[in-house]
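Presented below, as structure tokens, is a lone chain in the form predicted on its own.
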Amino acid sequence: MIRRSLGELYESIREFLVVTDDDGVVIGCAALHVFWQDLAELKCLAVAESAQGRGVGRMLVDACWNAARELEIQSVFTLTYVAEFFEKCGYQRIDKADLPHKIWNECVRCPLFPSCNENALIRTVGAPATLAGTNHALATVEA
């Protein structure tokens, strides 16, 4: 995850959701980010070790999607390691050059830009979540 300042926390709080136990630590976390009418991107998807196994993370990728849903939004993209767990939440890979060019916003900062090696995965709405399944909403975000 790349390192935020306590401003850039303030400014998407209202992204995030948070899953506490029943003492009320958090144990888990993810945001969703809009990035156009068609496209947003889940991000900074965290579980506490002591709570992964247990479905905390697919519940927060859910609610996501969910979330993304609910403002009609036709795809969600993640960028992370950890591809096979999308994979099982209806993700797809793609190639990290489909996306596009405004979301690398943040990755610039990041002190493994740009030789990262994070897999990219999209989701989207009606159709099978593959790279000629999502041109569409793509290339409306780029246009």
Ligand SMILES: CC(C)(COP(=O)(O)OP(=O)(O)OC[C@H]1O[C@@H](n2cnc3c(N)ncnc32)[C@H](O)[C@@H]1OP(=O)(O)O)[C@@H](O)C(=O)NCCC(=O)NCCS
Second form
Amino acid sequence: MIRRSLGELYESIREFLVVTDDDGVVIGCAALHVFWQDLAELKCLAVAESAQGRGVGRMLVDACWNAARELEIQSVFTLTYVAEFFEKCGYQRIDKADLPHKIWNECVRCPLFPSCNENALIRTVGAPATLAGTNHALATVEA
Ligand SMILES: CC(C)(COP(=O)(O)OP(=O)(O)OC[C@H]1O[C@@H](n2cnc3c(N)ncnc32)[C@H](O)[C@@H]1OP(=O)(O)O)[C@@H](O)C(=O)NCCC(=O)NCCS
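Pass me the form predicted together with the ligand as well; I've looked at the form predicted on its own already.
Starting with the chain above, the whole complex follows.
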């Protein structure tokens, strides 16, 4: 995951969704960054190790999708090393070259640029997403 300064995090704080446990401790987060009228990126997805495997990641991915739909955004993409996880959440693999150049602005700051092995996946309204939207309710999602 890309390192971010505290300032950057404050600037983008409203893009984040978090899951908290019963004590209000954050156990997972994800961000939805709007790129264009019809395109947003799901980024910064992370679940605390102690909370993994309990549906928190899927809950965050679903919540980002719902946030995009509220904005009437048709497609959400992600760049990730855990492609299989996103496939289980209804995303489909695409060629990274199919994404607009604008999305690479942040990648140039990554130590692995330009030869990272991240996979690009996308979910689009109307595309088959048979596994998406499954309810694994565990905690609350807060924006
Ligand atoms: C990847 C990650 C977000 C998954 O979160 P999680 O809360 O453990 O996942 P869930 O419990 O919601 O899992 C949902 C489904 O995905 C599967 N899954 C979880 N992690 C997976 C992985 N790494 N690869 C493949 N499948 C995975 C689960 O088995 C589950 O499948 P099921 O519905 O058939 O039972 C979490 O492991 C994590 O934060 N990893 C470290 C940071 C990271 O890699 N972030 C992604 C950067 S884009």
